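Next comes just one chain, in structure tokens: the form predicted alone.
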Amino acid sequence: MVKAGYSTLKELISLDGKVSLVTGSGSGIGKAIAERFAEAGSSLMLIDIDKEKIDRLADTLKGGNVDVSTYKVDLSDKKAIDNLWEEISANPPDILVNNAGIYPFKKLEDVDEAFLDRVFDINLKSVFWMCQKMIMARNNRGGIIINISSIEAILPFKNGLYSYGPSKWGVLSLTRSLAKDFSNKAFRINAILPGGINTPGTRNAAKGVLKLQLGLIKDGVEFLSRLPMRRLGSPDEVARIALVLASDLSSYVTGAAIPVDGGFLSA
């Protein structure tokens, strides 16, 4: 017998009737999140700078009878973000996942203003603008916001990420500030802190590093040796936690920062 007011597991995890906007959904963690959300019944707004990638993903997901729309957006451009939200204003998403980000290595002495601006524009400022638009669009209805930060925000480990780490710390701080101020308005706002996740982005970044600075191979070996689980994670392992945060399984969770890092921060 089901208790009065009791929801089944199937009901708790379902995203039926929801619309989810996922940035950086053309590959890696964003793609995995979109796939899991679709499996849970959510309609999708896929955002990426690479339109071909999200169109291919949309074709795949539509095969499962999921309503999917795609938008090419340069998240480093605030005007492009403004235009996106104007376009979707009639049907703003119930769930926003700010996943898009860049992961560039550079020696401290080589960082210039243009490089620093680009990292912060994409990794932090776009998250701020997207959260602002989401809260304004759904002010009377609430919603779910999931921001993808990084363990580098808590414990810097790799050399050459002097712009990346601070940008991701900003995402974490923004998440907590927004949760404090807007959770009483039916918003739940949380952050995920991925650790070493095997994605096309991190693989490409690693290739670039190997070309520029072979000494960083030692960092990679030390990183893996420190991991209690002794392996990199998969994008889907992050996506599963995102699904929990997007669903009613986490109905009393807000302002949280959840590591998905194979135990790195605890080691």
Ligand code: NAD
Contents of the next structure:
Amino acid sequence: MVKAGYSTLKELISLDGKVSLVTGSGSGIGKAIAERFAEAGSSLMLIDIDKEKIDRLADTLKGGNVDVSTYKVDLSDKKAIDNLWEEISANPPDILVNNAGIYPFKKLEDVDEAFLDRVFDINLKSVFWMCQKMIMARNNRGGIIINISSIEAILPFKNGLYSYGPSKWGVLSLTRSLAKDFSNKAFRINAILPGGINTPGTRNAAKGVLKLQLGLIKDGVEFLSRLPMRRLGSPDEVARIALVLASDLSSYVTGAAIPVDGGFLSA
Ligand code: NAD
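Complement to the form predicted alone: the form predicted together with ligand NAD:
The next block holds the full complex; its first chain is the one shown before.
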């Protein structure tokens, strides 16, 4: 007999009837999150600067009986974010995943204002605007926000990420301050700190590094040798934790920062 007030695991993990908005869902971690959320029953709003990639993903997900819509948005452009929310705020998502991000390497002396602005606009300011819009649009109904930060926020390891690390530290700080003020209004707001995940983005970054600097290749080798699990993670291994944070499995978790990093931060 099932105890009163007891939810089964199937009920706890289900996203049936929910709508999730995932940024940067054309590739890597964002794509894997969209796939798992669809499997858990959520309809999806897929956001990316690359419309072809999200349209392709939408075609595969639609076969699975969930509603999927795609929106081409350049998240570095505040007006584009305003326009998106004008379009969707009458039916805002229940779950927002701020995943889109860039991680360009640059020597300290070569960082100029345009470069710094671009990294901060995409990695931090867009997350701020998206959280602000979500909280205003959902008012007292609450909702779930998951922000993708990075282990680099806590433990800078690779050379040349002088703008990336601070942008991701900002994401962590924003997550915690919003959780403090809005968790009593039925929001749960958490961060994931991935590290060493094998994605198209990290593979492209590695190719760029090969062209640029031997020092950065050395960083990659050192990264693996101090990584307790001695292997890179898959995007789906991040998506599974996102699903826990999006679902009632984590109904008492807010303001948390969860590393998904093969143990890197502990080593
Ligand atoms: P990825 O490059 O494979 O995918 C990122 C997606 O974001 C792409 O589809 C890209 O088109 C989209 N995007 C980029 N700029 C955009 C913009 N201005 N507007 C809209 N969409 C844009 O990246 P990934 O490796 O899957 O990383 C996803 C997130 O995880 C990023 O925030 C990254 O910083 C973070 N992260 C990744 C790792 C890792 O090891 N892969 C580690 C720590 C943190």
